[in-house]
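This document starts with one chain, in the form predicted alone, laid out as C-alpha cells.
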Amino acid sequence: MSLTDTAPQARRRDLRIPLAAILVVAALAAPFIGTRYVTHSLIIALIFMLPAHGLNLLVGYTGLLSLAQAAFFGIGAYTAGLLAVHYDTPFYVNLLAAGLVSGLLALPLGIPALRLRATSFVMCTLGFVIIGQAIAKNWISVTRGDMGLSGIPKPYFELGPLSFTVTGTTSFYYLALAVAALGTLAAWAIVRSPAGRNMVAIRENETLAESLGVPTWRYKLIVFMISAAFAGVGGSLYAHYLTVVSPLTFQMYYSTTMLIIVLGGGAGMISGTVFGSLLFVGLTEALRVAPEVRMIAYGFCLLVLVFWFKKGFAPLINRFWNAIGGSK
C-alpha cells in the first residue's frame, strides 16, 4: 500500500475567494460588457434591492408580512424630488432626507398597525399604499397630481469647493451599485447584531421571546421604521434616475415585486434578496424588448419557484457556496 493510499484525504481548495473576486470584477465591468439597456436593467434591479432588503428584515427576519413598501418607496421619491426641485439640495442630502422622512412616517403608521394580527395587519399595510397614492393624486399644490414632479436633476455632489454631477447611464450604474452595496452591508450588520437575533426569536415564537424579556412590540416597530427607511432611500435613487415622480410610484405592483424578490430569493437571507433583485427585476426589465417572451419567462421562474424551490433560491446558492468552500 502506498503512502498516498494511507494519507488522509487532502483538503480541497477553497474557491469562494476567487469566485467572489470574479463576481466583483463582473459587477464593475457590467456596463462595458452589456448594452446600455442591460445597464439600465441592472440599475433598476439595484434600486429595488434597497426596499427589498428592508422588507426582508420585516418578513424574513421578524415574521411580519407587509405590503406597505411601495408607500414608503413613493414617499422617499417625492421627498427627494421636492427637495431637489424647490431647494436644489445635493443628492446625498436628498437621499438621507428620503430615508429619514419615510422612517419617521412609519412611526405613527406602525403604532396602530402593529397591534393588529396576521391578515388584519397585511390589509392595513395595503391601505397605506392606497392612501399614499390618493394623496399624491389629490394634493396638487405640492405633488402636482397626475402630472407628477418633473425636472428632477441628476445627482450632484458638493464637497467643499468641488462639485460634480452624475450624468449618463454608466455613471449612475456605479452610483446605484455603491448605494446598494452600502444598503446590503447595513442589512447584514443588522441581522448579525444581537438585535438581529432577537428579531429571529420573535419570528420563531413571539410569546416565548417576550417571556425571555425581549420587548417584542418595540422591536417590531423599530424594524418597521428601518424597513421604511430602506424603501425611502430606494425611492430617492429612483427619483433621481428617472428625473420624474408620479402617483404611479405608489402602485401596488411595486409592493408585490418587492415581496416576490424576498420570497423568491429566499426570505431571511441577505444573499436571497440580492439574487432575487437581479433575477425578478433585472431579468424582466431586460426582457422588455421582447414583450411576448418577457411574461412567459417571468411566469416560468415563478412556477419553478413554487414547485421546486419553496424556500426560494437562496438555500441552493448557500449549498453551492458551501460546496466550493474547501470541505474535506
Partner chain sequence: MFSTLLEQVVNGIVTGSVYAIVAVGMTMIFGVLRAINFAHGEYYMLGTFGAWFATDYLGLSYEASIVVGVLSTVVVAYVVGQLVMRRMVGAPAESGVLATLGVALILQNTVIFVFGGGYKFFSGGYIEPVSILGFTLAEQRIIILVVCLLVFVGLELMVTYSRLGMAMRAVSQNVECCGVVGIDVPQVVLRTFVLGAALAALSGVLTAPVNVSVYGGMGELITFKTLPIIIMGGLGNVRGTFVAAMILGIAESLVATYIGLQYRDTVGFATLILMLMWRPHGLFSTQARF
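Could you present the same protein in the form predicted together with the partner chain, rather than the form predicted alone shown above?
Coming up is the bare chain, nothing alongside it.
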C-alpha cells in the first residue's frame, strides 16, 4: 500500500495516460455527446461530488462516520443564495463565502460533537441536519421559511472589464466541471500530503497515532471543517443551478446519498468518490428513476455495502488501474 512507489519497469504498454486523456476528452465533450438531460444528470453528479469528497476525507481517510454533510451543504446553499439575492455578488464570491461559512460553522459544531464516540457522534451529526432544517423553516425573516429562497440568479462573473453570466445547461456544466475538478484536485492534494498520511493513521489506530506525536484532536477538527467547506461549495453550486433553496436542502436523504457515493465508490480513495458520484447520482438521475424507487435502491445499496461489498468498488478500480498500467 505504498503511496508513491510505481512499478519498476513496464513490459506491457502503460495504458493509463491514454485512458486519462480519453476521460478528460469525454468529460469536455459530454454535453455534445449526450442529450440535454444527460448533461443535467452530469451536473447533479458533479455538484454532489464536492460534499462527497469532503465526506470521504472524514469517513474514508480519518474514519469518522458523519451524517452532518447535508447540514453544511444546506448552509452553503443558503449562504450563496442569500448573497446572490440580496447583494447581487458574483458567483465566485458566493462560492468562496459558502465554503468559508460552512467551514467556519463546523468549528463550534465540531468541538462538542467530536468529543463523542461512534454512535453518539453519528446521532449528534444527524441532529445538526434536523436543527438546520428547523432553523431554515422558522427563521422566516431571513430564509423565508418553507417558501424558500427563489430567484437566485444564474452565476455571473465580473473579472475586470470582462463580465458574463452562465445561462445555459451546457455552460453550467463546464462551470460545475471546473469546480468539481478543482475540488478533486484539492482533495487529492490533501490526502497526498503528510497530513493525509496522519489522517489515515488516525483512522487505523487513534491511540497509536497520538503516541507518535500526531495531534489527533486538532486533525479531526480541521478535517471536519475542511469537509464542511467542501459541502458548502457544493451547496453554492446547487443553489445557483436550481435557482431556489428550500429547507428541504437540509435532509437526511442527502447525507445518505453522499455516504453511498463515498462507501460505494470506495472509501479512502479519491477516484472512488468521482466514480461513485457518477454511478450513484449521475446514473440514477439520467435513468429518471422515480425518487421512491431510488431511495429503495439506496437502502439496498447500504445493506449490500455493509454486509457483502464492504470496500465498495475500490478494489475493482485498483485492479483495473494496475492492469492497464502494464505488468511488472
